[in-house]
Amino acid sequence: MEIEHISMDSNPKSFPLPVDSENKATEFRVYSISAPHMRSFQLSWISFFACFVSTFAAPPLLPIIRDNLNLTSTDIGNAGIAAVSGAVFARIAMGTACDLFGPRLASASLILLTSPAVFCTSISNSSASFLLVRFFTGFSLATFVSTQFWMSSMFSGNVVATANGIAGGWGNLGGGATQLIMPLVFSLIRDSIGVTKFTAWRISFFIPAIFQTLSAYAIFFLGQDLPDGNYKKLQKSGEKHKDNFQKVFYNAISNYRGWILALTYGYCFGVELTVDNIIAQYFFDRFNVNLHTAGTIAASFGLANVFSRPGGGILSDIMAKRFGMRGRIWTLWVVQTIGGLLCILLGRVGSLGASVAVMLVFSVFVQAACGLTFGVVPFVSRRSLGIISGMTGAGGNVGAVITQLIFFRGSRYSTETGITLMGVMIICCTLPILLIYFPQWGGMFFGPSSKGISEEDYYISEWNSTEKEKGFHQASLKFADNSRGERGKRIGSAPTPPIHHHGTPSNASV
């Protein structure tokens, strides 16, 4: 049954699911495809697995692979920097791409961008090409910006956290889903075509290759940026204003909560990262496993993206309703503090399958804690939301690359010693997260300003007079509306303020 959103506006639009006040649904059901909220859904994590499929294919045919190109272990670490060094950037430019001109196109130009890369990538003939083609292929995980802002911009704050865990969690997917899914296709292609294991490795990236190009031209023909349209469309139709990037990205920058987040995010999505550079390796090396089954114990990690970062997304909001915006953080603290304590007893076990049997635990953990960052994330900043996204998501590719150089690269560390080192750099990097602080609804230890600053007072302080006067600040008055759920219901926050004939509140300064 279709849900007419009643509002002052002539032509009311009406959805398929319910929705609040700009038009955000208020509900998410996974199996739907109904436009424009639960499609959108749908083609930004299907995308974001194809990327994800493209920039980790070459992990679990290392093997093969570095015997065809005479790489060394100094060459295959590098290349794994490579590979998620390249977002790092690209991730930030991504944030600032949806803030402008919507994750609809900036999504799909991404991904044609560099879908190339991974087709060179059956060319490469030395250490240098692979580490290229790596490089320029990891451009599209930059995806996960667009997929945690279009999901930010179709689900309200009560199930935003949901959206955007099962979005990125199923994405992530793709990071275990290669492990199995490469070493199957060398296969069929070595033993159906008759070629040798050297040409069949290259033919096998055809296949993501050519899965991430189709997911680019779905998003760009079935997509839609906001629930009321494209961008584009209600720009020029005057219902969506055309914002000014060096003001949005001013206040993304002054936002110490945004950097807060990108370091923590690095140290659980990057750490996420890391291992699936790692692990197929690791157990064949260290515990003289063949390479199907390296492959199927690499892919438990990443395949715990089905239901692990989506539980933590879950998690985040159902600590919401109970505790506020508090709760969201006391969470993620405790979450990513236990998975650091688990890897480090990952790299101090010593037998097969007492290490994967926690592997499988601290992948658990630590890809709910990915999902409790974008618990936190969508109410840091309604104007910059994109660039704060692109922040955080950054921060996973530069804790990722960070960890890689120091314990990863070379004969420095073994693998298990730099994976216990990791976990201790996990529970240290995640302190900060304590300092984190909104005044309308408070942090871990102290509860809301005593100055009564409420929803509406923090979000319009993004504005400047001379744009409130032109209403420009409206979408933000909706939002702050909209987020008073994160008040909890055990504790308290500030009280709403009169509102004034334009719709400004009272106390407008933070």
Contents of the next structure:
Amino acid sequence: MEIEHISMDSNPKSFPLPVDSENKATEFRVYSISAPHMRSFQLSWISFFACFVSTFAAPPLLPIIRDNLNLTSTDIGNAGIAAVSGAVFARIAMGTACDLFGPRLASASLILLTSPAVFCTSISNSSASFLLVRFFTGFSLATFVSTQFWMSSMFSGNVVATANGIAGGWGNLGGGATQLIMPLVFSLIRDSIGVTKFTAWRISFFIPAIFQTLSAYAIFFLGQDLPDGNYKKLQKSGEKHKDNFQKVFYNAISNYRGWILALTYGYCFGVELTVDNIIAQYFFDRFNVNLHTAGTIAASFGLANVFSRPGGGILSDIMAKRFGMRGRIWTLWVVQTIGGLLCILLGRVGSLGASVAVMLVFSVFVQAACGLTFGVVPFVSRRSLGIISGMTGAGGNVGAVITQLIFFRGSRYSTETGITLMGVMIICCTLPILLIYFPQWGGMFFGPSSKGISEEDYYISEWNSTEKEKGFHQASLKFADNSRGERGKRIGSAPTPPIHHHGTPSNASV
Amino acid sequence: MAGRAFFVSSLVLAFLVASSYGVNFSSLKRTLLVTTSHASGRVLKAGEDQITVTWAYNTTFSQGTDSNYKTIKVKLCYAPISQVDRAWRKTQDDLQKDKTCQFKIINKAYSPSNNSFSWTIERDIPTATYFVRAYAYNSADEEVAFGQSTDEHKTANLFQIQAISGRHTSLDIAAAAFSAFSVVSLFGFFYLEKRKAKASQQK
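Now show me the form predicted together with the partner chain, since the one above was the form predicted on its own.
Whole complex next, starting from this chain.
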């Protein structure tokens, strides 16, 4: 959240990457660690990956944990739901914290506050304590919001969906990688130290916990909130004003697009979380593969994230270049609906080979839809970017909780029927995308408003006249200017602003 | 040529089909007598207590019924109460899919009488209620008979085992120390951040 008073003596800063007038990078170089843009990317995806590894560290070791703690299927189901429900509230809180304190402190704090839960998983001794540690560990999934917020603060509109998609996708990878990492760590500990399996699994949890803690340290010492510096420093020097929480919050919840995206994200990301929890058991029970094979199949679902979510983000940016925001919204609806159709199919196929094949294609579409969602989110609001990101992210987790409660708990539906019905629900809950409309760019069925509303009109409307008099809306103006690319290749009334390597805006529009 | 290939492939297929279905439990005769003895009146501790199992052929069956018995495998099995709401311990008639008896006590060559074994309960046995069952195998390693220490409904003569917790004091201390360290370093971060902001303001 950057609101700058243009101080007379600001030095033009030079960055390793080309930037726009807000100093956001207009290029994305995935192998680079140059500060501040690419370094923020590396820090955010690695820490998010660590949190995902911790949150889903228990499922691959459940065959041992369930015997040690005397768990029933109901206990395991409840713990799985608890693991994803904690983040619902945490994601909204994280969005607020990013708006007010910046993504660096917000994410480092959350990671350090949740790593005790991972350490304490080692000492749990009952179904109740197991549920509690999974619940609190799940809070760490709120780092998703700080990841997306940070990328949206560091990267310009033409690459923001790519940055968001890769950071989100490579972080989500942790959910798949952990299915391979934890059993490996467990066997290494059991064989090298020679402890019983009931002790070895406990020691194993120290690995993700320490990794998580170290990532928080890296964020704090190496990271930076904005291209121009950190929040606290910018606030104290007067370059950035501290916004009012109530205003930011009200602005977010009164924007209907945030609510629609929260619902639809529940049926791409929420579905992904649900599948992470149930898919190993599904293959184990229905096709009688052994636990190791079931775990590998489950891992491959999550590992597809390495290219499918980033692919969604990249696709969003490509469609935006040609068709603008309307292209982003259409692609999101099409890809997510196809995901729903594949889900229906997954529940219907009866052979192992076909199931694995359908599951892999399904994973690509569902994860691409997640990437496409966060191609639209950065444009919904400028002032309340954090809370909108948090609401959408939280909606993902709500979708996971609701879906697991309705279809995958108890014995009302067989797992395959549950999967088919989940597919139907995906298609229904994706329809509201038809209603998203940006007056300056249009929606799925309507073009931009005939009243000639511009990007400035939309983003400035988030501020009232008193605030505008004080100049708090300056950053929104810059953002509006930089977002003109969302018109697509149609000729807009204003030319695309030239891109500078230095930080000074080309014309100080007041 | 083609005939031979067809014969070989159908043989392989038949073999595969045969090996993918196990023997059904309901087809086995209960010809073995199995008894267990252990410390009574309390829960047995994994890693510490012992169970003595004895098994013998029930001579009331006609002579020669045990002619194909080659090996005996004695197993520790879950009682129904420990299978409730736990699909990974489910009883299935197809013995290849059955998950009732997951722990091996002892495997021995078959002899009709004088069989006994004292087993120290292993440290990885989970907390549950159990009974003991012995399967007799023929030379093709297929189950042909069984005996168990409980009745047909698996309600009599059950015993309980308490698992080790797997926890150690050193683990408890490490977990507490690392957790405290994480929280304390967070406050350290806030303090450092405030100091940096003040310092840059004074510049």
